[in-house]
Amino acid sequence: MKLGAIEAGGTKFVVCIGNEKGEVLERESFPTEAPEKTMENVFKFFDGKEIEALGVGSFGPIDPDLTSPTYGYITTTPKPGWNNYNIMGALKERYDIPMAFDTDVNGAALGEATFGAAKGLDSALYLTIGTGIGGGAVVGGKLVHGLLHPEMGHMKMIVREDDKYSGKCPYHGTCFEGLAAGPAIEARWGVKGSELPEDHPAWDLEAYYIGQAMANYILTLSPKKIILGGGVMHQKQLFPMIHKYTQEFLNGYIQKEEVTTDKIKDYIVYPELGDNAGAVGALALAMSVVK
């Protein structure tokens, strides 16, 4: 089987040619520039390959309800010329074949669900901690929708007594992406992240932000494997930190011994698919429509 998969991105787009196993067999990217320009790059990579069905994860706020007028535009993004566009409607005036449309994280959630960390499993959390927080969720074998589309990077935290930064998120100040993604990083400390070293106190912050979160979701969500990604999660030395301060956070509440013992390791990891997480998620996206 033939499959198209867009991984749309607010710095880049990732497309992809790649089969039912989650198999990436061509892929290209390129910046994110004015919607005509970066379409244009998209149908140049996709016209003529004839791929049976196309997946895509998006960048959002989105609008992924398909009984909506707005079914398949980017919505009230900040990113220019991106405002209300209707990518899907671009897309299928393009190509008559099935497609599937989702957040970029609900994308990688279904992928790592469906080919890595969290294979086998009814139930998985992804988080990508990068530039911004995101998160999508696999309930009952299902991606997690409603009123919109989780938007997990926004729950407010308790601020660590230590930690004195207002926050970098425009609407929310503290919440957990105004505390713990990137560019909040960078702004406490003056350097990005990637600059600071290992044993650098920034990190042991930065776990308990995330631990917080993470003991968090499991209460709202209990999920069966949580999955973080994003550029932050390439420090490694953060997970026994965060598993330190998940089971600190739950304080034994949840009796399971995955999260009361050091199978932690093993229930709070990083992404099997790496980087590769959104693009073979839209694999999957794909996969999921067609008959």
Ligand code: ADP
Given for the second form:
Amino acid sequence: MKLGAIEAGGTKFVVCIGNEKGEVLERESFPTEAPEKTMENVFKFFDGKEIEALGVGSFGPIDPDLTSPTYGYITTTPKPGWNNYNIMGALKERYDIPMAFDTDVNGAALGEATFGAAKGLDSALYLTIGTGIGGGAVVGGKLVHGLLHPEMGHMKMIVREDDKYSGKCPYHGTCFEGLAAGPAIEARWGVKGSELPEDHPAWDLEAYYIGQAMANYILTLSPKKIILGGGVMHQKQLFPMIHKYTQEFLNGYIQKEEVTTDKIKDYIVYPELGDNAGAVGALALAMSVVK
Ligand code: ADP
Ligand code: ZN
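Right, and the form predicted together with the named molecule of this protein, after the form predicted on its own?
Whole complex next, starting from this chain.
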């Protein structure tokens, strides 16, 4: 089966052709420019390819509610030109095939649950810690939606006493994203995270915030696996510290060996699909409308 996938990111678009095994057969990427220019590149890639279905995992916020008049829109983004842009309308007009539309992180969660680190599990959480922090969740085999879609990167956090940084989120200051996304690390320490040495105190503080968030997500969603991706998680030394802080914040309340013992290293993990999680996730979204 020939499937199309779009990972619509705020900085770049990745388009690909793949199959139901999650294999990417052809792939291209280009910077996210004004919608019309960007869609022109999308059409150039897919025209004549005769894909049977298309999955779109998008930066947000988006409207993924099929019954809503603004279904398929990227909604309140500050990104120039993209505010209230009907991306699925533009695609539907061009290609008369089944399509799925969701957040990039919901796509990645479905991708990891179908082909990656959470393969075979009906419950998983995927989190990206990059320019922003976003989470997608599979619960009972289905992606979580609701009023809108989860925006779990914006939960409020307890700020550690020694951290004097006021937080980067324009809405909440010291929410998880405001304290721990890439731009917050850079603003707090004055250099990009990728330039901080592996043993810099920045990483212990980062793990403290990620561990705190993990505990909250475990208590709320009870995921069977948590997958942490995004640029900041290239700092692999964070994992053992995150495991430790997650256990400290849970404080023994959840009596499951996945979190109480060192099995936690197989419970909170790096994405198996690596930096392909977004694209393969969009393929999984495409699969979900043809099955
Ligand atoms: P995006 O979130 O825009 O899709 P990424 O997931 O690559 O993209 O995240 C980019 C953010 O991650 C930037 O803030 C960048 O400084 C940070 N980042 C990228 N690589 C690293 C690294 N090796 N260590 C720490 N931070 C990194
Ligand atoms: Zn926020």
